[in-house]
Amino acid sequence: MGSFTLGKYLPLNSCIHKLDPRAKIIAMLIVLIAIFIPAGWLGYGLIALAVISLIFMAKLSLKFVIKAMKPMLFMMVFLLVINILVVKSGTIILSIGSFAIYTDAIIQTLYIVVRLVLMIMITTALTATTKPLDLTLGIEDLLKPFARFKVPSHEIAMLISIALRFIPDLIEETQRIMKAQTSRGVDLKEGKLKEKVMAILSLIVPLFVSAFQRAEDLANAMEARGYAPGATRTRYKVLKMERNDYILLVVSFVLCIALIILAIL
């Protein structure tokens, strides 16, 4: 899984690592938003400053951050092929007979990497600068708020907190059952069209099997410690916001204002 690093906490000294949850969390989301006000390339220019600055201050590596792209490479590609198939509009750059490759195709491909590549690096920034439990707790804090109109916000936290633990495990898990297979003869990548449905089954079946196997100790694991859902519970870690978390969330507003300005203007 050293490819995989979406949901990978790295326990680091950083003035990142010490925000609150809360504030990251509420940070991640304007910050995505803004993502999505149509600045231009000014606006995105502002935003991945402002990302690679906080990468830089969380002391994550830019090496580390670029594998978490490396999955969405194969949507890139799928996405650029069906602009170039659908879009027809703008100058063409590139024909050959009757099929012509447009400007506004991979204009609008690059906005959709842009975007891509940018929501990639701000989740990862999230998951490698927050524990688990701590996301939890931040995630539970927020949907607090909503308890009075019967949100269950400590099991929801708890379901993505969990979700988010596992995807580097189930990762894991399927490249060492590819391993496994391909020891015994399993070719997953060559051979005839039931041969792969066939190569792929022998994959996804003990995939599944290890999952529920995963989860039922997970279940197990948390009856035998007398967790009990809706129950009313306390916490040993009490999330209080500081002056550096104010400024994070701060700043990340005058971000999203400025890219509403340029894109007004």
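C-alpha atoms forming the largest set that superposes within 1.5 Å between two forms make up the rigid core. Residue numbers count along the first chain shown, from 1. Keep in mind that this is a model prediction, so the values were computed, not measured. First, how it differs from the form predicted together with its partner chain.
- For I139, a C-alpha deviation below 2 angstroms is recorded between the two forms after rigid-core alignment.
- After superposition on the rigid core, the Cα atom of I92 is displaced by less than 2 Å between the two forms.
- Once both forms are fitted on their rigid core, the CA atom of T174 lies 2 Å or more apart between the two forms.
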Given for the second form:
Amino acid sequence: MGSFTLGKYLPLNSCIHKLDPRAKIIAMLIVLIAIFIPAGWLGYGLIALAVISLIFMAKLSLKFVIKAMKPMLFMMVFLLVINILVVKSGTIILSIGSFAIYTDAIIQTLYIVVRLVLMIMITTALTATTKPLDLTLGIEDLLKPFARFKVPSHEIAMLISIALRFIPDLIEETQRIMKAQTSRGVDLKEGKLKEKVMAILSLIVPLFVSAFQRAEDLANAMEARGYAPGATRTRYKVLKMERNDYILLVVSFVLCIALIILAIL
Amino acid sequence: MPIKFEKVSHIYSDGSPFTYTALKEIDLEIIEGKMTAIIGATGSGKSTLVQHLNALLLPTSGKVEVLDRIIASDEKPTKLKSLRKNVGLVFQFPEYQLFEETIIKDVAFGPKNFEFSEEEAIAKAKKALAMVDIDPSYYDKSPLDLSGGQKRRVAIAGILAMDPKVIVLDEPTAGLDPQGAKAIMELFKKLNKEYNKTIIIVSHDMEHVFNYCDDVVVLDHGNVRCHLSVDQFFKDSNWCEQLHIIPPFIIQAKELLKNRGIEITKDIKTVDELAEEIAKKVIK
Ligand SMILES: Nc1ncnc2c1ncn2[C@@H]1O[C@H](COP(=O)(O)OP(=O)(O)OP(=O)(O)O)[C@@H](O)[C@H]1O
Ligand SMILES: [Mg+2]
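May I ask for the structure of the form predicted together with its partner chain now, the form predicted alone having been displayed?
Full assembly next; the chain just shown is listed first.
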């Protein structure tokens, strides 16, 4: 679990960490849109430059960001295989008997991979520099305007923050139960199928029991402190946009416009 | 064959910003057949230390020697099953590991994993449940329907049923009522004395350490501060003072008596013995 870095918050001290989460979320959305503008390699180069300098400013190590991509590796290989099998245009670069690999297959895969990599980099830059709770505060604020369409922005934010809040706990709990059952001779790696099923059962049952227990405890604790969904409440942390936040928004907006111009030219 | 730690360090999340050194080059030798207490403030590394005993955690550097097995930092150990059978580890709050439909099945789960037949496993489970005072009428109930203390006892039985040579307990009495805690400690003492089991017990309760254990190991920020016999440890009142420990009742009483001019030098454990000693002094 220690090597799983996708979506993990890194408590560092950088100017990016201090930005308003709302600005970061909007900037991320703008850049995500920009990634989907077909502006050729020059466009991707521009975005990559922006994203890498952002990561640099956030004091994140490239190693950390690359690690976050590990879970996607399988998907990328899968894409490559599908493309090689399906795409039959461009020139042939390799042929084995009746089977041939075309240049377009490689180029298309590369396009998708570059987009994926950029998307992961930008989302990692967001999650690694923003505390989960700030993130949900930001989401809540950004959803506020939709309240008139009956979007329960506060409840959605509360759901997300509770879910995020419990991820580390559940990981820890899983590890603890795993250790406890390992002490009782459970072997998750070896063994016959029946033993493996039993091993997984010995993990999942206690995990569910404790998750429900926690949910109940939390609900009780929230109720005991007078929580009622939909009630108006003040906030401990009030978000405030500052100069740097506007700079971030302007930069990402300009980037997006530049890509649109590149795409049209 | 003692249990030996040689320059054992353990670093959590090595190489990440969350890295934390929980054990710092620990040297320790725990003597077989004794009942050893491991004490220390929260976060001093007690749980980390005991999880090295059955290779749930591997040393980041150094080596651990347990029952003829050497677990070193530089090799990935394999075939750990026999080690895990012989070193039974009961976790802090073990009640969360119960999962079977019935209590008896849950306790038999360990022995079954260690290649005992169904009947043998059930027989061992019954024996273990009797040891922890769970009435046979409970055997077919769901472990989830028990009270906290009963769950704890069932979970301990789950380890005892494996019949390990070394029993390691991480705060087994936390959250139990005093009567239940005493019964459990007496059970461990009995396993130690009559069945010659090596017992290693993490505890915050000085009365338990004083009354039941032979040796005491003090951990402090990942270092071994001292490793003494229980009698020696409590005789030297400096230790308790330095470590901010409230000494056991008998030791406090001895101290108070000493201040009033009645000095008792003999090592005693119970109130009756204390009364006898006082009587001797006073009548003289
Ligand atoms: N999985 C982990 N990842 C990172 N750090 C950890 C992990 N487990 C424990 N630690 C840290 O290692 C230190 C020692 O923890 P350990 O659980 O061994 O303490 P302890 O002496 O058992 O405390 P307690 O009396 O509260 O049970 C603590 O400071 C803890 O924060
Ligand atoms: Mg502990």
